[in-house]
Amino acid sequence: MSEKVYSTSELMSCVMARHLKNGEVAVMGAVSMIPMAACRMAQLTHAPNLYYITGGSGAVNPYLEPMVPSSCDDELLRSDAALALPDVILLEGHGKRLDVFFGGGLQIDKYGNCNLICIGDWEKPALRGPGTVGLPFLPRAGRVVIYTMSHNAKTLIEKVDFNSGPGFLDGPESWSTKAKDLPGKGPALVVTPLCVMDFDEETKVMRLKSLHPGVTLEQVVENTGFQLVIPDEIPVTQEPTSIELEYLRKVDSAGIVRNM
């Protein structure tokens, strides 16, 4: 598209949707409007046999027309099926059942570890988070897609204060020790309002994958609290196509994602 007719959050939904494959099973947490929209859009475009479970509601393949403001909303029970929350947690902990786990945190570090517990000292935190529920099971999912609406040096940091959603732990050595006992492959993608990142295969450090249209490398570096792996060539994130926007806005007719 030559003229920007989409919001950053819509772009993020499109990036996530493209990452999903037909026949996969995805799960997400409580405040997950962008992943919800991404999953439904993927079903309506290239992945009709994708299944997704919306967090605390336990809804399987909610119809999302129109979009709702939380993945715990009872409107999500307009769906193919609904699971009790303990059953959702059992699925997350089992391994080999979930292909994609969408997660995030108050803090996200260079190895893809996420913190939803607290910022600062455990006894006297500067900020207490909502808790984890299923986030400790991230390493048991096939792969993890991390997302945040806050790309800054306070969110993307060198090391999380509390690791409630394990990524590549303390790097390749610690990961290789644990990975043989885990069914998942770890974090695969990080999507923010500025860029898309993945992880270097050897160092397991977050790596810049693409810059969103209009964003500069300097902006990303200045707003990241650790040293990213930066490749020699950095493409621009593919903009939403007219078809993607058509289906996304069919799902999100109230503009919940568009106006985030």
The other form holds:
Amino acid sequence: MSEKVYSTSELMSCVMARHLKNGEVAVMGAVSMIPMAACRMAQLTHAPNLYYITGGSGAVNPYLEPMVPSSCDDELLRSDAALALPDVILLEGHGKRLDVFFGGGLQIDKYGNCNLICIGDWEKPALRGPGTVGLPFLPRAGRVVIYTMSHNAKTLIEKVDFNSGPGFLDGPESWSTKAKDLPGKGPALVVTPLCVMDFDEETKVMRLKSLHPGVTLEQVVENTGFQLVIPDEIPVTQEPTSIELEYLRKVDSAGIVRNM
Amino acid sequence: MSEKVYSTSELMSCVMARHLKNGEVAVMGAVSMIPMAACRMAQLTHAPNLYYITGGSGAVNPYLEPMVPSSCDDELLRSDAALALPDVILLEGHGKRLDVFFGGGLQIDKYGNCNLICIGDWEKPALRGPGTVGLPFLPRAGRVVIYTMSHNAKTLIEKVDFNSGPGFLDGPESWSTKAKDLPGKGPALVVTPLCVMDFDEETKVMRLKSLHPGVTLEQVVENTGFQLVIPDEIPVTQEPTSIELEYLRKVDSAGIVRNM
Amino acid sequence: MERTSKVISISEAIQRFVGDTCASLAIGGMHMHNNPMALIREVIRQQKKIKRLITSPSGSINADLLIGSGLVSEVLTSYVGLEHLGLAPNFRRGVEKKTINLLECDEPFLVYGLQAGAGGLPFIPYPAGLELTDIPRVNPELYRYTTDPYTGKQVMTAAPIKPEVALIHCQEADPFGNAIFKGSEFTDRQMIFAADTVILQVEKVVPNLAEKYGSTKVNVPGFLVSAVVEAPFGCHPTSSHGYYTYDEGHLKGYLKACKDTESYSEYFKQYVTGIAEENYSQQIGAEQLEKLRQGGGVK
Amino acid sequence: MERTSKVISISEAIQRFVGDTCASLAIGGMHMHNNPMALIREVIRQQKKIKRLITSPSGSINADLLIGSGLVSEVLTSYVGLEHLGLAPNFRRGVEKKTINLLECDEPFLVYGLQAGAGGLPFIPYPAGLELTDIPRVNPELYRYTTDPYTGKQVMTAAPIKPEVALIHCQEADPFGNAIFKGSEFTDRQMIFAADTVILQVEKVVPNLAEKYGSTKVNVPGFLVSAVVEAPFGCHPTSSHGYYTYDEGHLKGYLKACKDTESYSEYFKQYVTGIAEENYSQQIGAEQLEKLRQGGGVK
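Since we've got the form predicted on its own here, give me the form predicted together with the partner chain too.
Full assembly next; the chain just shown is listed first.
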């Protein structure tokens, strides 16, 4: 294996950027450096009409370069427009405004449910998390892109201890019962430092989509706390192209994503 | 009777201004030149800490001089602050933000209910009015100051054909039943070209408070479509002082109020 | 790749984004200010039928002209009038003669309803006391009641409002639909957030809008806007906050013209159906427009 | 007569407007931005007990410091953390060890609740789908259900939030409390509209604020504000949008200090209880503050 000219977090940014379509609207919350960079990069490459809103700042299409880590930074207000937070909440509640919602959690389960609340019982948590902020809107977002920097069997688990960001709930049956009239189509993509995953159409269980260069299937299986759907053919995640890297580094000149 | 050095509408403005206390917050809607001038004048004389909001413009404390007729004019935005209309609606709904709400109507009845909707039956109106806008908030305003340029028996009537701005409803009993938990104290003052009125504490019926200079009791009784409460002593409305007139004309240099 | 401009001509905007029968059309502006008259006149020229017209809490000539055109079936409004200039003649006639169906409401209904429509909320419950008017009685379809789960009391509710199309005037927009209100927003921004499709008319398309004003002043995000139409003086005879004041003489002339069918159809021919929107300014005259531009505050 | 200035000293503001036991205290700012730290430190110095602390949708050191002071009984919040810098140690410990009572909620609960509190609305019903989390299960007092009178469906509701006192940072205010947010408003303006009493800390009192920025930028009306306190760099170690960026080194130091009781009480002595607020800037040092002023965007 040759020395990589990009970091894993940069690869993750590229994967997310490719997932975004021209003309879509995306939104993200706290600690979203990778999705932020992905959105801006997508704008500069294949999706010039993409819109994105960076969380609590209310900034619409921040110019980013150079990007900053905090989702509420005033640097983000160098942007096309800026909304007061209650207006962002209107957009999130509407159900047809946002195509992509970036989510994550302390725990993410096989149905794509996310947990930002606690590990263990809520009454007596082994670990108290920060809280869920806007994740409950997930069932009203066009589709959900989940990401985590911790691909391990404690993070990717069978069932979240606390559901604070609904994915496919308890699976196909509960999803089709409880979410049938909702605008959201559920989780669509999961991006980790090891691989890319999507969801099996029938079982709604997370499915391996591609392995990052140099990562083995065994590594992924070992580090995943539930039984992933493994397709017959598993491609390798496409490496960042030189154009992608050029734009990503233009956006992330400070190396915030690169060095995560 | 000597030639008056002020117009009736100027006198009305002075009466309203005197009613406003230092530190209060007042709000008004469309066609509110007289209350607007009253508020600004009050600020310049005895009530420098008065706040007032001019309807749809959302302007807080417009400097006015020179004033303009429309309640939504951009001239009003030469002001201390300006709110989006939905914020004004929050203030009106809150119940403890606004001390004085200026109201009026095509019809005003003896209990101070106002009607901006129609004369006659709603289904087949003899006259269709413009609509009620924000008058339904009256029961949540600290107190209501009603004014009209038409003191006649068609405007001041026994019972409004349509209640679109609640006063004391059907009188003391219905008021104490239906409004007992509401923040508003109901109508407090009525100012017309002929006189000033308030409301009898017991019966909640409109009561003559003072006659404008040169106006007789008979004139008022004749031009009022219900039986007013007439107290034993009826003072004459105090004429504008020279200081009041000086400030009123500073505010209304274009003579908009003066020539109404 | 390049960003796609949303700037198109006024006739194309109405053709493409307003159906021949529009289920519900919200029109921005309040009293004689910020009325999107250029778009409204074009709707009339193209004879788009409007099943339900939705005004701001205070509609003006924007609603009255549309009603006068005979294209409107019903109106959801809390006021249509010309403020200190008098009643709105076509609205008044339409309601009195029952040629239009009136959905009577109050100002908070429109504000709450648009808020609910914008935010996916099922309804908004009213503060106590607003149920004391006679309005809910004449509009039982839209005014309803439910239980406050915290007190057990009955509360009145406003239904969500989700206009199919909103016609809105902003002073300036960038080519991608990000836009500003220089002066008051009224309920126009709420209409933008609640509507399925938004057509903006602006005085001016400004490429670097956020740089000019700061992004926090640019509070209309472009993704909510389907088309941007540049229409200088497009609010005439109403004002455009920060650009020009309203034309009181013209408005009085309009009120006079509404007194009989003949003079009204003359007004229509002269300012609406008889000319293309591009020629409207000319019809008013450069000198008069310049005079209006001198008026108005907050430049 | 002259208008009465609302500008008073920080100690007087907290003395006069925060009771010895405050039923509910809302604190502005989101993540490491616009936290009204000067006011919060003074609340701690004056040992005001807080029955219920209410954060923005993303509380930060503002909440964590108060919780760490031991003055807080319960917290209504959807997040307390230090974003990319890590978890909030005192919040985490307080919840894990049950020294504080947690009213778990989500971001929309806070936004809807403040909206309801500000507007006299009895509650706000949620859009469908948000009842699918486990949150309503652990907070049945505040999350309830009622009937949508338009569809007959059950809908979840957010209770109104009416803080007794709100501590808010604005960049600038005039002496009468009219104020601006130079950058993001977060939910601070909603807190101002919902609270019974508002204490503003500002970087600067500016006599002719509306002239400087235009009145539409001045969207905090003075009559909602009880006191204005001038506290330059009063958000430190968080940012003040448009004035200075946050102090990452200091925040990391805080996190480290929270690891044991001794170093935390040392932090407390050094920056909070051991000094008057007037001496805080000096404690940080002019050079460091100047460096932070150089950072941050949108000047």
